[in-house]
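A single chain, nothing else alongside it, follows as structure tokens in the form predicted on its own.
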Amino acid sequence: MDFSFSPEQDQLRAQARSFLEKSYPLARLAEIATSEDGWDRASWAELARLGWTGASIPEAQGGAGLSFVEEAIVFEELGRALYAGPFFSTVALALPALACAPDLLAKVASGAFTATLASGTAVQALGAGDRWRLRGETDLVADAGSVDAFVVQARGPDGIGLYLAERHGTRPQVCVLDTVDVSRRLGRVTFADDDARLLAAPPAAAKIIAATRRRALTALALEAVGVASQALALGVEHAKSREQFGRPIGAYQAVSHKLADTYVETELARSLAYWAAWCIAEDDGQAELAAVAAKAYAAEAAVAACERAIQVHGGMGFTWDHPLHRYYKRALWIESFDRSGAAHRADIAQVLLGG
């Protein structure tokens, strides 16, 4: 088996941090992440020229045809970058749902199109056939106030489906929250009767659930992963550069060995995220297991990093015109999606030891 990646995936790598370090550096992170949007709108279209928001999207509808391994590089490139907009939204909540509706599936390779998913069990869905209507409310949705439409779990006659609900105006409601992370804003979106498309009934529902959880959780483990890496480099940068007692400070051990630590955490983690990337483009039966596991140790190396990034700045490092905070913030964000990192340990015991 080849564990290395190939040169279309380098260069894929390559394009994705030039393009992303050329039109998004750390300057301009508390410009895009502090504005009315929370994220530069015009990029949308650039991300779709690149081929990105069509990665895994068949060639018939416009996709590039890839598989998740690349879309898995174009997350860690932008988790580094700290991108705000509704990339993970539509990529990894959405996507698995909108593939039932292979016309939304060119929009979104387009660019033309994102959405983030609605999940929980408090919508009811309300009809037969072609018309529904969706009552209920639901919170923490990422990217709410950014995208065009809603992907809903709600509840229909036969149980849990998976309906298409998009904006028209200020319906369905939707409510910005205010959280840790601004640069990845959650929203409460309010349904009163708004008009809804079937995408999935159940049991089908189910699986695309499911899928659309594993693809989530991994997507998040390589933005903490591309998180982390941002955060060690600016730490061995400003260990580099700054200095004491005539030596730079990364020459001293209480330095030197918090940057080795998160190294070295932070590789692991690679190979974990990328393990179940590989999992889930190749429909391995340990897609579930490797999905858990990642995302529960990258997105604490994500934290540790982060907090050990801040601690080698010494004052600077707790600034709010420095940039590390806001990639503590969303490392933070990453750690509390889903579940805790214990939680997700629990589970991957259980099925380790059989209970």
Second form
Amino acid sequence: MDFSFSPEQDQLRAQARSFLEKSYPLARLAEIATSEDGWDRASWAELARLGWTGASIPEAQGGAGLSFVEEAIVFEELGRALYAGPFFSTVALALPALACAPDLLAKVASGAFTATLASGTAVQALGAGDRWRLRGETDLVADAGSVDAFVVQARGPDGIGLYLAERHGTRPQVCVLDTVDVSRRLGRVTFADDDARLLAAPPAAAKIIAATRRRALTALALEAVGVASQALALGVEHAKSREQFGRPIGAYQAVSHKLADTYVETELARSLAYWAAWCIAEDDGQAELAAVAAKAYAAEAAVAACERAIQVHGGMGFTWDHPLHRYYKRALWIESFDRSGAAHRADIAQVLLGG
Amino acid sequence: MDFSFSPEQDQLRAQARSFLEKSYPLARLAEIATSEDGWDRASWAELARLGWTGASIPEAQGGAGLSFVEEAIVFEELGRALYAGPFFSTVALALPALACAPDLLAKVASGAFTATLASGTAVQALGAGDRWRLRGETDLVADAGSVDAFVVQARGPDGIGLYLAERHGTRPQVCVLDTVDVSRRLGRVTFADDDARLLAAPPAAAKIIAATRRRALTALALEAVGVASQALALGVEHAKSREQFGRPIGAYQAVSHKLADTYVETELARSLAYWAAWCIAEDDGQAELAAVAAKAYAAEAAVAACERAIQVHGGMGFTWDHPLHRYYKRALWIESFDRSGAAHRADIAQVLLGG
Amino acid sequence: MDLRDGPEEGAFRATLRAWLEANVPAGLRGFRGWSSPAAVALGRDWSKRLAEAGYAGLTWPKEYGGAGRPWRYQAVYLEELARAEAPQHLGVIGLGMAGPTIIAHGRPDQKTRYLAKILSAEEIWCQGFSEPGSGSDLASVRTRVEPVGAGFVVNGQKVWSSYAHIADRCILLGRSTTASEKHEGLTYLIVDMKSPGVEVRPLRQITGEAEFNEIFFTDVAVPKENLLGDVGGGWRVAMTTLSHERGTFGFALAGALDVAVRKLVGLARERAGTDALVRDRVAREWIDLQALRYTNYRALARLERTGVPGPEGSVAKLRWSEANQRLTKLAIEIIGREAQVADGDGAPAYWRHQQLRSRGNTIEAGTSEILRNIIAERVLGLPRSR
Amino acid sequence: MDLRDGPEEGAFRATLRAWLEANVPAGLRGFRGWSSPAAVALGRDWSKRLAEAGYAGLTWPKEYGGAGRPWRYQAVYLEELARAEAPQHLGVIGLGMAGPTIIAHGRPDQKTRYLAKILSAEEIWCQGFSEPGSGSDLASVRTRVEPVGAGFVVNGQKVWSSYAHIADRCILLGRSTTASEKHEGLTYLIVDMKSPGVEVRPLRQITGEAEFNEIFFTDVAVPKENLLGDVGGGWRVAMTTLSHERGTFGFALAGALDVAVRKLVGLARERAGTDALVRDRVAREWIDLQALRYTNYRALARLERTGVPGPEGSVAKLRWSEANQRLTKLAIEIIGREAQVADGDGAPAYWRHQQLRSRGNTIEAGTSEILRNIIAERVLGLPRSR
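Condition change, the form predicted on its own to the form predicted together with the partner chain:
So here's everything in the complex, that chain up top.
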């Protein structure tokens, strides 16, 4: 029984934090967000060089052969930095299916290949054997405009399978939507008989889809912890320096107790997220429940952390120029992913209470 | 459009408050609660003399011929004083049915007669015409041990009717239960072919039952406002006088903002309760909705007011000797009456959303 | 106690309702803010029509061009405006704050010069109170008002000023002596926004729009006729301005909340009618709305009896802001992932905008923390927490 | 990182679990408090058996009769005790507070005299810190400790003292010089509760029971051998006592909450299985329990690495108390009106008792307000609010 990170893991975190603070500081958030792509494409090679894209990929495929616990550290730190780029899409959403295509893993590890998941049931897979075409539309696809390929949940002759559609020129057709969190944009992807490769056929696909969901929920819980931590840090910094009525506002309990509550909720969310991460790394029987609990709790904690930080900042926290709104919008993005907190709690109630 | 009390109504409130503060001060609560009856029977004649038991009874029957708005004032003030005696039972629960028996109204007005409502569907009414007998048991009957008679909801040959069973010696059999709020005890009443008088037969009875429920919910909302006001007053007084770290604790926002929230919720509850009271006095079409909303909101506000007051008092608020726990237990009594707040809100949702 | 309209109020309401149905410009129905120049142009015209129909300055004394009506008419006016989802008169700062302050503290020539044009919407006003370093702590303003020659020279920066980008005049609170106690040495001026040295910069907010502005004053000359009250006596004048902010403010808030609850009910019916958790939360919001509404009526009765706004103004602002935050969040939860989409005319973009905008509600016009302080100190008599 | 028991911990847990199944006296299963003399009699015997089986002082150094085990064994012990719904050793104040304080600050003769009897439950200890005028503000204690002759004379009143009615000894913090600064001039004594002049009065609480006591000290003579630390140096000794209160406290709390959540799930299944609102709230409590549990494991890892309890102790206490209040209220809401009944062995009386008792949770052992201050100041580095 030892719920602590190893020295190597602590070092990975320290390295990640210092790299991100230096290369992607708060001051660059607005500039990156308003760039055409919405992210700094050059950063991807750096992330790969640091070993993050291939953290859990076997060494034989060019990865580091580590576990989800190491990836968890990266997700949390990327959330704290509000990194804009398809890391969540590639590593949390696409990687489990890409494992069916070992040739691609090396490309992910080297940073040469990014992907996301296009889910939904409106896409049809036509064909057989090695030749497949996809037809239909998926909406609200994360990072649709940034990635090299789509892992597509599509209905084939035997049921739902997982297919890979690489992007070539303007195909498949991607329409990036005007969404609230510009640092992780959503898009509509339309397949009009685009070529695809079968990654996993029906019985295996369902298992991969379930595992992907657990990974995605846990990754977002970790990201939410990072977001909440940064919102807390900004709130504390402001409360120490801003004076009203002759004292720093952090001396007033209306401010300090709000921040204390954020600290408490962030720590609890962190505990749940690390628990879920360990369960996933160990393929523990509680992984599903832990992932759902962590996502439901951490998303709400991150939203509340940002709301309290905005309130502590007063009018300034409400302005476009302050980075807080970007964190808040990411927290809301996370909260809306998969299902609502209420729906996740209903899943848990189902396990506890049956019915 | 004038949401204010008349000078006469203001005077009634002032009189009620000063009488209750003098005759039934906080210091007497424990003594009265631990007396055998749990109330000061002698007080009843005083309440009648002040015109409270007959406030809404027509002048022809010895009452004051006033409206539910005047009764509302009395309910609120009795709640504030945590008066222990069957006023709520007689005036809110029994009076609408007793209006069918004008001979009893004069006795209520004069203070010679108290009653409560024994509801539920487990009592049968046997007989016909002028001769009825009741058989069956009702549980959790308010003030069962204190009153002279029971208005009983019983199933007769044509459906649910309202009957009056007066108490003679040990009949009907009353067992006063060991309940949490000793200032308004509950009892089990067992009818074993006890004589009864028909007050209202099926079609009329249903209307009276519905009107009684509206009155009861509103009366308890008003009482809850009185309870919350007293809890707030105790909390404020303590916060002004108790010092810690060299300042009165009311100078700390963790204390003062809690009390401000109690003030706000109490005022909002008061507005809802007065609205409901006016609707009932005017037989307004919104009376049902207003009564349900007021009870749901005011009960929760009173419970929260007491909880915050206990917290502000620290350990002292948790002791048996301090009056706060008695207010808290009354607030919980009120909250548990009829249905839960969630059930009341479900009723409102039904009106708003259908389904 | 009578919660129905009296005959006169009823007639006033009926006339107003019919007038609104006939007169609200199509481009201002379902009004969402003065951020576009097109909306402002419509708003000027709309405000003139309100004035011509006699709906501007309902409670102002007749001698200053008002209707001299009791407060309840202003309440009815705000209720009906909200019901019609019509915007208020563009000159709310003039009508609700600057005008009453000039009536209370102004000289006859100031009344003549300013009041009529406030009513007619010929001149739009803004407020210059808050500063970057002085939000909740108004007495700490640092904008300098130096007596120079026959007038004053103003230097400093104001912030969170609505309407400043279209305003003709500004009520400004500044400091005329630096060596004095905080509440002393403050001076209250009327500043012509067309004066040289006045620069307005819109302040982009979380929604991407700019409703508020920064105002920079650089050596702005203000003639001595524009002094309101005495040099160094600005605090007392400013308190008049702020107390008027609260008069029937609650009715505008409850009106807005009424519209929001009605829309929420519609959304819930359409998308989550059978969800018990949503039903419970919708019912809570409906109850809170009624509580606010009837608290306003109680406040109105007190205002009419005493002439002084009670603490209910703080109560209404506090609860409205929190209700609006809860309610808009419930709406985006009902909508789900689709609420990430920011454009379009449908429910997702509408509610997402409302939800983001609502975060300012607990900050603007008195933070929730300050309102709780006010209730604790002024209503409950608790010791100061500062 | 490994959330499973290691082989040794696993064996320890299995042995303990089996031992508990065989040894918890029937009269103490589903333990609810030491309010009756019969329970106390059983408790003394139970505590002796725990000690004989080696479960008292698991983390105490071996030289003082402890098991010298790492903290994780204490965590397993508390988890398993909670799981079995068995009470702790009757001498928790001695084991968790007085003993470690004596180990840290005591002289050899004091260690010899007291420690073994704490472990064996021969002597029960209580704590004399809080006073009627000094709850959260411990440094303001006014009980007088006057050096007289070869010892001290104690006069004053303590309050909120658990176990005082059955205790043999008391750790007492008093003031030996009145003219000094608050944190100075405090003196820490061990007082024999059988001394003349010590009077214990049970303090009846909201539930009707008496778990806490007032202690009155009237000219109580305390020999100088009973001084712990230096005269005037009591504050530092008291801080040791309080820091030990928090060591693995969180595990006892999470254990109790685990039992409560399990019972709540049972109640909800039985009475409200289809109510979506109840289901949502039950799921929330389950999630909060897991959050607390894993936060404790993180705290344990830090404690084992650094030897110093982290801020998680305050976090656990704060959240446990609020969770227990919410959870017990949910239970009485599920039960409904029947929960008004106070007697009987069934769910209504059980949950009503738990619900009323829970109101003390946010007050006892550090109010929620003080815990938030501690987090704000010591963890976040915010300025003091006092």
